[in-house]
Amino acid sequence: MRITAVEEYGLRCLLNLARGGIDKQMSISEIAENEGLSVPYASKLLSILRKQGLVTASRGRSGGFHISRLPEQITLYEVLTALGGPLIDPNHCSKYSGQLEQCVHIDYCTVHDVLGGLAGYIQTFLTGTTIKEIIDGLPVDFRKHPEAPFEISDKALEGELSTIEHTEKEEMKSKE
């Protein structure tokens, strides 16, 4: 999964609105300035979010944008798929058919199964993470989602960190 600029900046714009709560409106100019974006680009991102029902716009002199639901009711999955589409493109197999019109593995494709499984893991995590959690700065913890089809133990995390530290030390020694 690759996070695009549209997804990154769109999420940041939504977080900016969500920090003010459901009742606070902000103008496109304010949001653009807060996020270091051009007004036209911020407008494009807010238009996408509005079409997907994540933000609401009010016209007029005192108008602006605000989130359409409470931050704890909006998941990261909703935001990222609204801005970037599905995690796995439904036409994935037709894009990678080689020189043929149809993939030779159309009846049974283990690659498609692997990518679908990966998308399931990602979707489970993103669906279990709300905008409120991001605003509150809560640490991301895979273990907090009991429905997730995977588990990462503290010991596994320590082992991963130890491996990274060992590799860094070896690289430093080789440079000396």
Contents of the next structure:
There are 2 protein chains.
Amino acid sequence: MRITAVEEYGLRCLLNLARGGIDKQMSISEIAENEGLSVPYASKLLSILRKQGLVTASRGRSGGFHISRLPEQITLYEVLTALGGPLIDPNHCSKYSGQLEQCVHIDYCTVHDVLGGLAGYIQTFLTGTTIKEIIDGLPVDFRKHPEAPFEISDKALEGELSTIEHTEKEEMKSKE
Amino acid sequence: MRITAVEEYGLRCLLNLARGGIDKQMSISEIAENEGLSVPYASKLLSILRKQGLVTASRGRSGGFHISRLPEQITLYEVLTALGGPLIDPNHCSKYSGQLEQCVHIDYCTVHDVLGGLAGYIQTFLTGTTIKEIIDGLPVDFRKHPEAPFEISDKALEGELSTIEHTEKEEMKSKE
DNA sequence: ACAATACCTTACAATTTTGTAAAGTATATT
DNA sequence: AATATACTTTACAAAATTGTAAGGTATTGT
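Moving on from the form predicted on its own, please list the structure of the form predicted together with the DNA.
Complete assembly follows, chain above in first position.
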């Protein structure tokens, strides 16, 4: 369960436009430059944002992109779902049915219940956070999210559990 | 941002064992059968859970798996990070550096800040939910998570925003 | 008009994740 | 000891995601 590349980079592209306010227009190459992305890739990301209605494009010699609404009127939830789809796939139960045609837990599924609860919980955070708040920087309004315990710095994360390959808890138990 | 297949199926495999309590032993084929998974795939998932210390295996004719700790002593957080790694990749900033060697936002990154806050927030939910609670079924203790607004049923999700391909908000604007 | 500029679309290559296959190792029963 | 059973490991095939490439379309300034 993680932020995808498209979500991460797409959000950054949108923030570029948002920082300039609603009238600020930028070209793909400017945005790509700012974010260290290739022009074709930034182009693809902006195209997704445009199709989802978050940015507006104009073509031609003096064309470019601008944000469709005020940064305080766009939530993080909108941006992430625009870029990566909903938190829970609408076809979750048919997608994760294993080898069978229909999931064995179709009638009563505690997993689905708890993941649905989690999705709703996350949605609360995301809809409560606007693009403007992100631009203005931390602390993001933690009063709204009292449970978010701290800002996770890159340094702090260094010590955290790594990906599976890198943390075989077993590995070298002395073979006798 | 979504639950991965390994997280979903791996969790289900663990729940199989958890339902029987700490002494219940099951073979891969039993679990695979119960979950509608192929035996090799269930095998792979259980292998991950074993390496992360959540289940214990014994080989030979009367072998099988059992859960390593009481279901009330295992949190959803442990299970999901065991199966899918941490919520934020420890190398997030170097991984998402675009075309450049180093991310342009390395000094000051509002995106990283807000996503770190989100990760902490999610972690609170996950560490506050035990495997036992999942087994015992909903309502998962929403007193602990008052913000989780509702259980998201499969039906309710049907109406939600679909994946990008399926919801081109543009699509058929009358060409003049 | 025409050319320069900037977005748009489609196809495809590279990478990662998902899932399968097969041969190997350990243990209990006979 | 032999054998059946059940986990283990490694390699690989399939599918999804990520990122690139190239040619097309629209607009504006000259």
